[in-house]
Amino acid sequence: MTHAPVRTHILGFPRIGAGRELKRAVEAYWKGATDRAALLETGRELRRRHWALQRDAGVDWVTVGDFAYYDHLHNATALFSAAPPRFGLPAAVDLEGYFAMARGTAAQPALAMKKWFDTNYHYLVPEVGPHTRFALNRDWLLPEVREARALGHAVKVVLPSPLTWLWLAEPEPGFDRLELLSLLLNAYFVLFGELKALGVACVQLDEPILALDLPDAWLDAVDTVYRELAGAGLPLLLATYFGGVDAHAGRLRALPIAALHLDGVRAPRQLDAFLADWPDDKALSLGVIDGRNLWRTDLARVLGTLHAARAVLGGRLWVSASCSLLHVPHDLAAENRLDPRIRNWMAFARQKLEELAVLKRALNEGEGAVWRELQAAAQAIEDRRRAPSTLRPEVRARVAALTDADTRRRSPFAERIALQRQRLQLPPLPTTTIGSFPQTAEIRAARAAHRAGTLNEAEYRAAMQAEIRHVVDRQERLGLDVLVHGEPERNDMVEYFGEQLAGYAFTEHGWVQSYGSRCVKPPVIYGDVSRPRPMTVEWSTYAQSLTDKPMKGMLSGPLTMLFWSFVRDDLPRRDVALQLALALRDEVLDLEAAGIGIIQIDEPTIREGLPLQRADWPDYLDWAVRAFRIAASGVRDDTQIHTHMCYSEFNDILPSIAALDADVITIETSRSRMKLLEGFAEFAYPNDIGPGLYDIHSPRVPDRQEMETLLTKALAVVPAERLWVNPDCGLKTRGWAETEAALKRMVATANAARAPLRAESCPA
């Protein structure tokens, strides 16, 4: 039988470039060291590029519309004249009026950051309300659609669906966002018609929020938006990933769609839902190439998956990756440092184009034409299996013999917290920060010249040690409480731990965007995990040999280093927790041992490590809560662990954030407006809580009053005696004036709180 030929496409692209082209670019004109029109060629450059890429694999439409300055979600934002009224824009927002909503102004804090689902991606919020209106900004996303098209390429436009980027946004308190759909259905009804006029084949709608558990109101406003956009005249491809649509298959077969993308890897089993009496009228994508992860795919058995899947649809049968791969990184090709052998487990981005080439001529020419490519393939996934460095016996005894002993602290918490304040002596409403100090020019310089052998090991270990002792200085001249060592040895706060932990790979060119202009070089966990020596021990206790106050010791925590990484997809993810959990538990003890008398371990990702349908967060969280337990509790009672987590959404999970049973947390909440912490109070959190006091993802340095009214915010809610002062998050990317100033301010705030809270407790 002969079958119609099978297309292929992406649903996104890494938009950085292969150097991160864009960041650097982004940053320049953020400095003022280039102009407007040397930023946009650069964007221009990299889509040329991108598009090429795709091209020459023969995919059947280019992907326009995923290239972001700062953020896709952003993007919409701007193309429908969305932006806030507090920011006082134009309707028709522009470059500047951009990233002023994300970066903030010197009046107006930014756009607050939330993770993309269960990535690590961070997308700006919109912020809607009864006031809000839409209307489409020709400046965006049109230019791009004239720039493929003058390149002769038939083009796909993708873009967030207007139901997706309702759910997204932040609502006025009390408003309803779907009382906006209708206006909203206008503007792009509008688009529709102008990307028509351009040719555009067809475009897709992101709709991964379907992966959820929506309300019922939500899920009948799919109906409403689909009828609508189709009556525009233009093909459209609803694109779902993350998770499983198979409980909308009813709803979903009936949408007036051109097609409907199926995350295949994340939720395989979905497929034989919509495969049973999928309309003839109607194509589905199948994103069997995983868009989140490295390895390569193993084609033998995603063709056994296509060849089922072709018999039914024919050529109605389109071929993707999961989601965008802009969660993966650009090119495998120049990574000539990695171990050959590893490296041939992989595949990034560029090379995941090439796996649908060979998947489209196997379907469409038979696999004896791509046989070679199959074999390779194939021998690369047995490899894999068979290497000894993935399994270790040991390692995984060690995990078999945990016991719930393990997971608990000697004493509860109002017994620990007596001693800690006794050994530790600290005021009322102690300053502190949350790791990180500037990562200067000479940091990074002294760093690669160590990689690179200019730098011998004595040389680098003094130029860090001068680093921490100005960085010692300069928090005792601040006035700070707890101080920290200021992290100069750490180019990433998980990188820097996978390199000396056995089980880790890692890449030079790697990167990944995180938000904005910054970007990630995860770590590869392809093995077992243990620790061979300690990690951070020397450098925590130089630095406490520089002062009087405590000193913390700072490590990542095993959920941070676990979703952080690109992780193995051969073990099950809990197993790689608890590995991770008891190295940082033999790290803890010695920092312990080493006199540290307060340790950070960091858990940033535990929200987004979330599944995102709720029936499965139990089990989850279970685990989740587990490792951290593991890897905190073998201390003494006067050891102070503290965490800190930031940009997620904790109010839903907060039983499970008490339970990690840490003496202190630290949390994002200023780009909220303390908000966030309204829910720590509901709950009535009982451990010490530190309500960051300011953005340090932004440049702003915000005034004493503003601090002053977080702070007045936060001692409303959580009692004086458990409220720590600190920023919001760690100071790596920060200017030494701007953190200087800032921290200045900070301090000063919490001493002015202090003063009545001393003569209340005074006799009288």
Ligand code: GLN
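Would you mind giving the form predicted in complex with this ligand, to go alongside the form predicted alone above?
Nothing else is written out below except the one chain.
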């Protein structure tokens, strides 16, 4: 052997279990159906299995600390006794207290939840202030370390770095979180002493915030953190991911750490900045397997990179996945219904561990030791490249032929809206809803029966049409102005459309954790996307045939289709977005041709796609806006395009929201008490707006007074002729009773506000 052996490890493994065992166990415990011992046993069993998988893949250490009953960041909050005082918990938080903070109590709302960087995983936001204190709670983490040691594993412990934990915490107004750093470091220091005594080999400190734009004070704090913690005498692995950190190469090189982990998938080029003069006493861990996506690794290409790195680093090369495998599903072997050809292009968490094992043997024993595996990988990569479904010339040609004219409506908003008003004849402050109506048990049962084949096509259609009639009738009786068909035929915003588009595949068990016990199963965009036939026209025209009022057609936008799917990694995302945009443009035009005068293109995710670093925002926003406009711009001037977004944080991207040039935008505003609208007013948003008058996320029916207050606020910042009246979001999760009661009040509120407006516009 001429080379010192390379090492392998993973940053984290999906905790939910191959059959979502953790979800079931946690939910049963919450319901009181099982006791704490049963829940703890499930946790122990899952950890045992996941460590065994890692050991079988030949990793040098199993990773301990990635398991959580709800969220790993929240685990650190419990471990360091940082429960906010408002929960009134004892300093040493137990499992009950942990769940109380995660889910809220009768007296206290839950901790806020935020998206974990640019993933669809959500963490619980710690709350800190000048009175926050930390103390090690030995009931957390340490028992898991003992468990792994007792099973005979070499252990690497993973923790959020104190800096990342503080950065993600919400401070009391005016409080500087960095003031808590030295207190928190003390608690980590105590913990490290105990980890060392338990025989832990090294500690991985996750520092994903290094991929963000950090203020200087926080960057300088990096030096403090690692200098202090190195003093505990445990080798430290500083783990960065989700972006490049080459801007900080000099600083990172000088830290007293044992190893640095780099994301080689998101930022492959950053490696050069580190390889050149990486200090002799430190290892570099290269994340070459994609921890964010479910495609097989091009092992031959990756081995090229790794051989070059090994030539410089020798045994100081560690190999890993780009980030924790938390973001990919568990095991491809469970997928029996996927097209075998497409399945062969994929790798879930278990398969990624196998890839890691192959890489390790190839590097340490020579490629001959794994030539079969390497050949199989090469064949899969080649097969994917050559598959007709992944490169369809007619789709590529359509995208290539797009011009700026395709991104523009025929006339400016002022001219369009006049024609639309003439055609639609709506009253001032028109009322509408966001699209879905309550999805009752009967609707879900009908869809399930149709899927299972026990309800035939005609019976299914009849059931959905009956539901549409019911929804239209209720809306007419409520006196709404722009009606919807209610979306009974849709299970979900993305899957429904994905199932009708070419280029999409669906897994059976491809679940990933979204938050707590909630998992999502995103569809997979594997090939070039097109729309073989109309997707919604039949439902919308049926609904329109039942009423003289305008019926809104309802579509999910190209960005939402993109961000809520696993997306192919062999084509830039902007190109996938343009393919989706063209497919939706076809649908929009078919709806228009079928006589639908208003079409809503939901785009709740435009913010989700924002890159982590601001410098990359303009480029993203440019293609995102372009994709939406291509979907929307084919229509006549008198066809009205609506869009909908479900959150209230977009004051910093308002110019791009305006650039979508939708005729009407409906947005969530009731929870923020219309604060968002101030931003819209300041920016002078030019088109029509429907700020949500009531929160649909709760069954509570707000009283007239509340709605009136909100409408008055809205009227103060948006001219009446551009204001719409609607709820915050779709109603599918609500029951009929509260839905009708709330909409009745909403319509009454609009009616009352109209009277003086009509009087003003009438010549005396």
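Numbering follows the first chain given and starts at 1. Rigid core: the largest C-alpha set superposing within 1.5 Å between the two forms. Just so you know, these numbers come straight off a predicted model, no measurement behind them.
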On a rigid core superposition, would G553 pass a 2 Å threshold for CA movement between these two forms? yes
On a core-based superposition, does Y29 travel 2 Å or more at its Cα between these two forms? no
With the core lined up, does the C-alpha of H509 move 2 Å or more between these two forms? no
